[in-house]
Amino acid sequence: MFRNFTQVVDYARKLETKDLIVANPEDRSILIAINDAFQMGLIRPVLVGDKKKILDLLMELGIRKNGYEIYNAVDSKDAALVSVKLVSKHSNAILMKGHLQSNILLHEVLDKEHGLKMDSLLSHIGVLDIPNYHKLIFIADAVMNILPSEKEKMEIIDNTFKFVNSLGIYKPKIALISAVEVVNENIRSTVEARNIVEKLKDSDDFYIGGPFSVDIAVSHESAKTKGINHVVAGDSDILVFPNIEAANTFYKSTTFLANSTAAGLLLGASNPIVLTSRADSYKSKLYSIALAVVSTDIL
């Protein structure tokens, strides 16, 4: 079980080196993260974008191009297409979003002709190392699914469980997040949380509870004060949010205001997909690559 990103990187260094195919890597923090992962032996870098800009940036950063495979692309759409096609040819390759909009890359990922889209729902997993929380915490879905239905939340839970289980969390604690911890027929997320818990409460794979407000999910003191006695309360591994606004706001607020470090992957495709924000730090990009390496080895 990984308690922080340093442990993730240390484990990834022991594994087989993976091909990392990056669409539009024309960004300093992206290239620094890729090069660090390369120097650690985590990945073999395959860069797809404006070849001249890539080479110029590598030179500016003092990075030797030896060991780099570089493909020229005429624009970001072309880079996304070429990258996805390259990944589809290698079962253990990792796809990474570079300096381009997510929807451009996802358009190619979702094209069934390329073979990356499987039958399962695609969902995003955000992984946060928050200084005042006692372990890594996983959140879904801050990027991909805007207003997931009850059925889609069940699929997101399945994707997320499989991922955290592969990281050594063998019976994760899942909290279904809402604004309040009581069922209110006027708040759809509380009703869906009640229904999902009822369906999954007897699972031997994980503990699940909700609806919970965020404070109950992550604070024993808040749970005790509000009279919530539940195995998940105050010790959640996974927070499942009701919609993209809530999840994305939590993800970015903890990153920019609580000094947390974030990493992000797209789950449900045939290959791991590193899907970080263009505003994410160099460390976030490096840790996302390390998580993808680990998941590739296990999935």
Ligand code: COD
Second form
Amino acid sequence: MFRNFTQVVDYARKLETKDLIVANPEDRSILIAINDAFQMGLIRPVLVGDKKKILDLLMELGIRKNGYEIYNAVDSKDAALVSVKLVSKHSNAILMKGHLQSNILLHEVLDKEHGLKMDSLLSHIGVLDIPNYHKLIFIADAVMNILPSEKEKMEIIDNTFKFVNSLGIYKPKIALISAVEVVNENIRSTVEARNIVEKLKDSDDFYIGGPFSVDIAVSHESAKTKGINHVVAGDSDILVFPNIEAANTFYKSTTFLANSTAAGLLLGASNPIVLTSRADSYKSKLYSIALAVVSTDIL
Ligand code: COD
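How about the form predicted together with dephospho coenzyme A, since we already have the form predicted alone?
Below: every chain and molecule of the assembly, starting with the one above.
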């Protein structure tokens, strides 16, 4: 069971080296993270983007280009297309989003001809190490699914549970997040949470509760004050948010205001996909790569 990102990196170092194919790596923090992962033996870097700019940046950062495979791309869309095509040819490869908009890459990932989509729904998992919380917390979906339906939320829960469970977290506690803990027919997420909990509450694989406001999900004190006595309350492993705005706001608030470290991956595709925000730190990028390497081993 991984309790922090250092343990994830240590485990990844023991595994077989993977090809990491990066769309648009023309960014200092991305290149430093990739090079550190390369030096640790986690990955072999394959870079797709503006070749001259990449070489200039590598030189500026004092990184030798030996061991790097570099393909030129004319723009972000081309870089996304070439990267996805390269990844689709290697079952052992990892795709990473570099310095480009998420939807440009996701569009290519979803392409029926050359993409990485299988039968399942693709969803994002954000892993947060928050100094104020007693364990890693997993959040879905801050990046991919804009306003998932009730059925799609069930698929997101399935993707997320499988991933979290494979990291050694036995019977994770899943909280369905909304603004309040009581069902209000005018707040769709409370109604959906009630329905989902009704369907999944007898699962032997995980504990599930909701609707919960975030404070109930992560604070025993708050749950007690509000009269909520539930195994998930105050001790959640997984927060499932109602929509991308809520999840993304939580993800970025905790990283930029609460000194948290985040890692992010896309789940449900044929290959692991590292998907962090362009503004995420160098460490976030390194930890996300390590998590992707580990996920090729465990999923
Ligand atoms: N999983 C599997 N298949 C999917 C998914 C999914 N999550 N989403 C769409 N598909 C399939 C559809 O069924 C369809 O067959 C095909 O893919 C295309 O679907 P569209 O028309 O909805 O695809 P797009 O390209 O218009 O939109 C897909 C995006 C993922 C780009 C879109 O949902 C999006 O913009 N998401 C938000 C990305 C973003 O900007 N995040 C910001 C945070 S960093």
